[in-house]
Amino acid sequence: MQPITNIFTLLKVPKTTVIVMHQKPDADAMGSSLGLYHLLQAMDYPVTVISPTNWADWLKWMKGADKVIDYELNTARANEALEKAAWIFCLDFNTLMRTRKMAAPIASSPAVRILIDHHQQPQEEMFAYGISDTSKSSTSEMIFDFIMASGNGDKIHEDIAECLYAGVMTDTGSFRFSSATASVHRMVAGLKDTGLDHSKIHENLFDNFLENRLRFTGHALLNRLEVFYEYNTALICIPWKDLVKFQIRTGDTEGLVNFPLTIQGIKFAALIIDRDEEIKCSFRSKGGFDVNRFARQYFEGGGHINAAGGRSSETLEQTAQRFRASLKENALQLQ
């Protein structure tokens, strides 16, 4: 994989481009993708954004979200775009498997693949150019850096600013995580100069849910939370019947895994959800406990040191039992 800087001179000639994000995109995946989309549009690129799956309703306010193709709903149209592409930008994922059913058509495409991502252990051999920087707060910050370093900072307008702010703000936990470095705050100051109304974005992301989601959160914390003080750990297990009962949609469980970390002394939190087709896991930690390593070792996943995800093909109870057993094996690291 050649350095991302090697494409800066190539950017001057518009090329048919596709931007791809990971499945079930969060605000960083969608924000970075749409931020780059608006930049390339300003540079007269024919550009298409594709999500491997659907996305949460609370992301639909972003400018350009209505133009994003859902691969599972519009497979033929998405594949046609991939076949015509000269470049494919791959944002906010480290391996093609995170694009689900899109992995094969992306891999077989004759287009030049370009990676911009901040997750550990990237699949470098699949990309012609790219940058993988785990020290960065978010892929949205990396897109901002890409725009500035390539000499296109003058093209940042309010739509780009809104998308990138949403991504960096959510991935830094509203700027409370250690990844919110001085450069992140300088970036935000620059985005504010474009006329960015940051309070509106917070409302769109955090004050934009239905009543059932709040009641589901209360139910989960009251009835599905286990706390293991001897391991400074908390676990929330959500059965499929809860998702049905509260009519939970894509994105409604976002942030639930963070609640247990507000308990005094808790350093490690896990959320295990029965999604019917498979069991999905989310892991968060404070301090030095590496949930990326944990997810890779026990749950076929990965991510960052303090935020990662995984999966299981076992039942919900079997997965929960495996998680509980893993705590004993990691007791020293969790002290």
Ligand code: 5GP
The other form holds:
Amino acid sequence: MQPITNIFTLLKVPKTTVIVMHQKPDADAMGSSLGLYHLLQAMDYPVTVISPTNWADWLKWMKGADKVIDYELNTARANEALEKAAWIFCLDFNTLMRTRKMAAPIASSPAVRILIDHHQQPQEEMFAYGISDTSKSSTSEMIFDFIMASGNGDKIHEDIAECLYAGVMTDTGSFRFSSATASVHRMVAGLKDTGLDHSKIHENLFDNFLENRLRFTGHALLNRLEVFYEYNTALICIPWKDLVKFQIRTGDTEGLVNFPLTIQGIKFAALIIDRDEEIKCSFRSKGGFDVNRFARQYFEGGGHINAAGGRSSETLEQTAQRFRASLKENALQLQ
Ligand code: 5GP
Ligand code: MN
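Moving on from the form predicted alone, please list the structure of the form predicted in complex with guanosine-5'-monophosphate.
Starting with the chain above, the whole complex follows.
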């Protein structure tokens, strides 16, 4: 993988481009992709954004979100765009596996693949150019850096600012994580100078749910939470029947895993959900407990030190049992 700076001179000539993000995109994946989309459009690129799966309704306010192709819904149109592409930007994921059914067509495409990402252990051999920097708060911050370093800062307008702000704000936990560095705050100041109304973005993202989601959260915290004080750990297990009962949709469980960390002393939180097609796990920690390592070791996943995900092909109860057993093996690190 050559450094991303090597494409700066190539950028001037518009190329047919596809931008891809990880499956079930969050605000950073969608925000960074649409931020780059708006920039490339301003540079006269024919550009298509593809998501491997659907995404949460609360991301639909982003300018350009209505143009994003859902690969599962419009596979033929998406494959056509992939076949025509000279460049494919891969944003906010480290391995092609994170694009699910798109992994094979991306891997076999003759297009130049370019990675911009902040997850650990990227699949560097799959990319011609790229930047992988785990010290970065978000891929949205990296897109901002990319725009500035390539000499395109003058093209940042309000639509780009809104998308990038959504990504950096959510990936830093509203600027509370240590990844919210001075340069992150300087970036936000720059975005504010374009006219960004940041309060509107917070409302769009956090005050935009249906009643059932709030009631589901209450139910999960009251009835599905287990606390293991001896391991400073908490676990929430959600059976499929709960998702049906509360009519839970994509994105509705986002953020639930963070609640147990508000309990005094709790340093490690896990959320295990039976999504019917698979068991999905989310892990969060405070301090030194490395959930990226934990997710890789036990749950076929990965991510960052304090936020990671994974999956399991066992039943919900077997997965929960394996999680409980894993705590004993990690007792020392969890003290
Ligand atoms: P979440 O729990 O919100 O799904 O994911 C937390 C973080 O871990 C995100 O940065 C996400 O991209 C990453 N992540 C989630 N699942 C996986 C996975 O299966 N593999 C890897 N490498 N990263 C994951
Ligand atoms: Mn991210």
